[in-house]
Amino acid sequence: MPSARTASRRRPLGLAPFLWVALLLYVAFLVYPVLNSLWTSFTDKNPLRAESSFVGFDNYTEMLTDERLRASLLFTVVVVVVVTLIANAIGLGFALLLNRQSVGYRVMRTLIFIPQVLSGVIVAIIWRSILTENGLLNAVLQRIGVTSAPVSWLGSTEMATLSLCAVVSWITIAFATVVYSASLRSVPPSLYEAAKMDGAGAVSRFRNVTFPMIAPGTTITVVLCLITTFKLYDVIAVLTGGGPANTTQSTAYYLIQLAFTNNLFGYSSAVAMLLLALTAGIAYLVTNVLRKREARL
């Protein structure tokens, strides 16, 4: 009969080691950086100086009078709202159009998802070449007679903001299409058959069957679009460089400039904490609202 020690040695380890590894990685790459950034936000840390001092809430009070920070927050909110609305509306439209099982529709769904798998830098480089004054878009518009002179898509605040929203929407539409396509597949066909037997038309079936059934997909898409766009940096860095005249700087772009151009690690950490709190708070609020909407539907 095996002893207790032998039985203990033969006992399977199960998933416990993987759990500890996952927990260790979570602490090392998420919890520690956040706590370290929080501590840095209470200092005047500068990489060009050997020592840094504790300054309390000075960095946070400085944010109250920082006009560039205020402008970047306003610009970020505008882009977040526009991109989230466009991505969800067009993504749902594409998902409805491509909700078929043939090979051709599968290929089209794959092609639509390509912008999501590309690096934001690559996407921005492609669109920057298209949107220059002698780029492809102006050439097409002039050829078909829409404009007589090249449009400066990145030269003014309004056009640069419009161009930026269009490019970021192009990326997030891909993600929204995939999520909505998966949600549409989860709708039982029997519900559509029952609605048809009750005489419901296409619009009525969408409003009373499709829309309520894809509510969880809507929650996921809206919240992830919000979070992704709040962190927007790479597309702005390549497409507009924050210009013209710093008018297309997102808060994420601004804090990177503070940290690695102005060497203000302490103040940029305070801005990072503000962005983290803002993103988490809005994501939590929107998630709760959409969850309650799911329950009502």
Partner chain sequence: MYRLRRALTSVIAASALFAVAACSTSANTENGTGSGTSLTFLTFETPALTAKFWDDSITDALKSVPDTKINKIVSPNTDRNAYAKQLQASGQFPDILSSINPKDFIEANLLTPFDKAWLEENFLLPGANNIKGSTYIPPTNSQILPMVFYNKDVFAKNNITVPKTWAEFMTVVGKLKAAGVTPIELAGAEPWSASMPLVGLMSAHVLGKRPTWVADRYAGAAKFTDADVVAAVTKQRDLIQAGAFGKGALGVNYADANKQFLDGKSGMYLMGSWFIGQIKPEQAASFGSFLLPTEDGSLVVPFNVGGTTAVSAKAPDVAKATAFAKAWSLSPNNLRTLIETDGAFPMMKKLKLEDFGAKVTPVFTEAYTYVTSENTKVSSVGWVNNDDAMPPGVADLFYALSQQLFTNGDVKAQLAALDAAWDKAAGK
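For the form predicted together with the partner chain instead of the form predicted alone, what are the coordinates?
No partner chains or extra molecules come along with it, only the chain itself.
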């Protein structure tokens, strides 16, 4: 049996290689790309050319007058807010409905999670075939007499935005449902029993027991919804292609266009930095607000 002194000497030595590997991977795949992108944002780099020049803050000042960037940011914020609200509200609702311990409910929880594990591209392809003018949704609506002419789900800015929010919410609801389901199972049953004994009804039990007790789950779901929706690209690329007339372009979609259509690597890197700062800043603020709520538990 090793002495206490030997053990204390061995432990860090045993863990050190794993820590170094983790650190190396973190630096190689996160820190370096971010720093490289930051550097590129101060250049006029073009994806087709090896050489580039330092242009200082030119790319950042250009963003101030870029109307397409402004429009993409506004669109992104709208989608983020709508999707986060819908995903959390419906995800929590589903979790409450499925909060039972039978095999059937477990199967339903698994089924609800399917959209989350599917690739965004596949989800978008499925929904595009549903939402297209001759698609399934219009066929059903016309068959049951809700509408006589097909609805153009992707043909106007408003309807395309609505459709996009619905599809992204559909994906995110899956994630929210699973997280809230797990959170609900972590609430001690004794709290419900005590509340019942105090005469609390279902609504009161939800408001005073369930909702506060699932605060950690709320934090995770809200913050991850915000982050994933802020960087939304794949669903837009397939479902609307940023249209009609570039009105459903998220900032992530716009920066890819800038880089690989307009050949503006430097400027698109500056937009990427803006998106990173915005996402990190908002996620940090929201996390802090929600953590305070957790701390009150």
